[in-house]
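Starting off, we have a lone chain in the form predicted on its own, written out as structure tokens.
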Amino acid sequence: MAGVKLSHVYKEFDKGNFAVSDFSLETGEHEFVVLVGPSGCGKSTTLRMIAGLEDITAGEIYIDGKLVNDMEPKNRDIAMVFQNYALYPHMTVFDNIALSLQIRHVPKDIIRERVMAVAETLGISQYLNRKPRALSGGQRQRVALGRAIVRQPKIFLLDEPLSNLDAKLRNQMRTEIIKLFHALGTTFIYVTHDQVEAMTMATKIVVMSDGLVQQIGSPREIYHHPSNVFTAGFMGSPQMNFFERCPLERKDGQYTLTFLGTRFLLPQEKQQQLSQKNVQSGEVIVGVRPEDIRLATQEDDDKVSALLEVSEMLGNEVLLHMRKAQESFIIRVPEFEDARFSQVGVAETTLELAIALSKIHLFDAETRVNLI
């Protein structure tokens, strides 16, 4: 098994135009690392630099402890799966999978043994004599995976391999790739713009924006402890609600926070975190995930009233689009909580809400970095 290390890697395409800046990452020997971010953030460029398909402008890349900056792609012992499958249309599935071994002059009996084993693992044994045009999108993706697996590389690189599939097939293939990761026991580095793929597949997530790493951590760390507003907003569906420039006041050792027209005394845990960081009075950005706002009960203090504008029924849950003065936000409630919300387009209803203050996030209004 092998790991990958990138140390202060840069990629400059034009003078002063950096697609990737100061990228550093170290993987373990059996990790599923997902590079996630919006289009144009540099994630695919980073993957191509690891593969050797793009030269790096500065920095160092190591695979299995060896510096590979000047090493040809074929010598890096990696396999790459592309978004468009890149299958040869005139070859059978068997020959597409076997090609890399045939080029290396591996004995025919070993080639057949490996191809049959991979096909069995991926559930495509019955398609080995077909041409790619006779396969569905999901079947073609399995062939592309098989072509990578049969080489038994140290590192698997996958560049948005599921983006051409429909939603149902994407879900199925996510599961298949996770199973492969556990079965093969090697390192996967996977690029996607889909935060659901990142959250469900990764052991480690790298969030990128404008060529810069925003945060590296486990899915749980990224979701519950985002380092800044970008990460907090990008990871999560629906995204976190943000309330700009809310007054945070520190008086007599106690912190109060005003947003949505209400002044809240923050819970003890937040008080301690802010005090330890010596956060002073000022304006902050408040972040609250939709599931951390609920319908209030009689026992709740500090209720917030807001106008329901639109409801979206999603089976076992409902998204309620709310408005309070100039602020718009979304809350997520169980479908059974109020039968009214099961109706399409329920609106113009004033609701009393309660906010889980222990789960809110506070970001510096200027730097947009998480304060606690």
Contents of the next structure:
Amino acid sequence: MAGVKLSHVYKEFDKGNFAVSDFSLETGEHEFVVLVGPSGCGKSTTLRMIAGLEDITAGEIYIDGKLVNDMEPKNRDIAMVFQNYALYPHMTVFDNIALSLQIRHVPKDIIRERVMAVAETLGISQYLNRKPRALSGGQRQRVALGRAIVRQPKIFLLDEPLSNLDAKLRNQMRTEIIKLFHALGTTFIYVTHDQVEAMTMATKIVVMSDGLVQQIGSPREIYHHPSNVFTAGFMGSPQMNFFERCPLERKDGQYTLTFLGTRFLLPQEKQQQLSQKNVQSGEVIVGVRPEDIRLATQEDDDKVSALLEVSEMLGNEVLLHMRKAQESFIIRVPEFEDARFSQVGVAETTLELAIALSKIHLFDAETRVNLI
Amino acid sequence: MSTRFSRAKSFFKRKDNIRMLALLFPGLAVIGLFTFYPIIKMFVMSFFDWKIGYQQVSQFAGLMNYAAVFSDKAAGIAIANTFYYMLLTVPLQMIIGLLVALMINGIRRFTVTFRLMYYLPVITSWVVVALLFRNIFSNQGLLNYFLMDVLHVTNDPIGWLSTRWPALTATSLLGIWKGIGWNMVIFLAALQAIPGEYYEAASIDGLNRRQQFFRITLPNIKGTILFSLVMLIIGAFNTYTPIMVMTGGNPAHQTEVVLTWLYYQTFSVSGKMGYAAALSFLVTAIISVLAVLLFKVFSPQKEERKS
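Now the other one: the form predicted together with its partner chain, given that the block above is the form predicted on its own.
Next comes the full complex, this chain leading.
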């Protein structure tokens, strides 16, 4: 019921300069939507249009089935958490949280009750009489969340709420926001540039770039079936390895692919998918995630040998920076596999690698769209 | 003694400290010579029948000068007039200045033009604009011309500048008109320092424009309001030129303010140095008390303790 629907929404700042183009999205009533993309991709603008802080140039926005294009922010039944918290510095924590209720003339004892309950949930009960400047970043973040929750709105909008926190606190708050999402049972729309936040929190991810939606899907879909080179490269860390201009040949109904100086016969599943789409011979971009390349064993057929340049020990795993001819790429291997890679600076060794061909991605060299 | 001496020795041993003193000296010397020394001297003078003539002896007068001030009706009128000027100019300058700042802050184009236009009166000469205002309010002035020859409201010129309250109101109008620009600049700077996010959060929280002004804007420019208030009150007590040019304190010292009365007593006729010093000291005391009271009322520490 209480979902958000955007239909062909545009935002034009200056003449011909579109921050958001043709944005369409429909959410369920209990959904955690994450808008993710690099800075300037239009994700914050989209959120602000939903909040009513920005006018929309064209299109329609519906909240809970009602057209809200010209509705004041206060009438949209939304709450928003800002990146810099935007707590009122001259008010106590209590008043910061209570203000929206005071404005709506909610009886004092009910306000008190609700603020106390929210403060209890967020663990800020002992700070209610303090001013925001007497709080740490994490506590301020909780107050900002409290201010949003106390209204019991239909939709929560969160604009990079964790980006001002240190790494440890960010992980902790991430979990708490997920818990809140389950406890409140409403729709969250969350903007971030951090793909880890997107992957861990979202039930639905919207990947954006240059004001355009690149892909909408569950974290799993986005990760395993990226619709284009941008999404494939943006989601996942370290990012997917791309090999440009690799010849894909179709001969006698069999697809072969040449990259990293090796000619591979593609596995059965890929063959079927490619022939279903009637993909012709040509140059493609090959994408391989670092974890889909491993150190080769005796049994492996198509081995690729490459030069190890740098190894980065991460604890449970090691990132190996490899080079073959002009191509450099990264692979991710478990730490225990070879004790040699645990040392920093073991370089200039040649390694035999095996590629999980069933997991590679093929993109059109021109349109950069996934071929499968 | 020895510890204090060694402490002083170690203070001067540090190169930074010597440099600090060297840098502070010119400023301290100027302030000392032209501010602190005259204040102390004035305080001393207020207890003497002070003479400035060659080989004249200044007789110790005790509290005679203060008694003279308190029994002087004209001094009472001057102080009352100063308060009238202050009570009229300070709030109106601030309110109009804030309104103008709010309007300029709300527009996107021509902000520089408007700022310049409102600031022009501030940088024009007091004497020049006071003369202009005298020409508006004098018997043959612009205002009477409009009332008599254009609107035909009256047949005889109205003596705006020759009656106490109208004359003071006319000078106050000059003070307000000339002060709006300064307030506008100060308040505009304060308004622009308020992050826009507060207003966005407020509009989502459901505050309308009026509520945003009283709940967000005003509390966030409280410090600026206090600053402006103190500066303007001190400025109002220092008003001199508008009165001097527009009325000269006439008729019969009915429109004198503190400074014009001091000047008259000291230099124009009687050379009553001690009397003027005593009155000056009293005015200083009044301003100090007002400033301390204002800081007490506005002080953020007090609020913190309350909560």
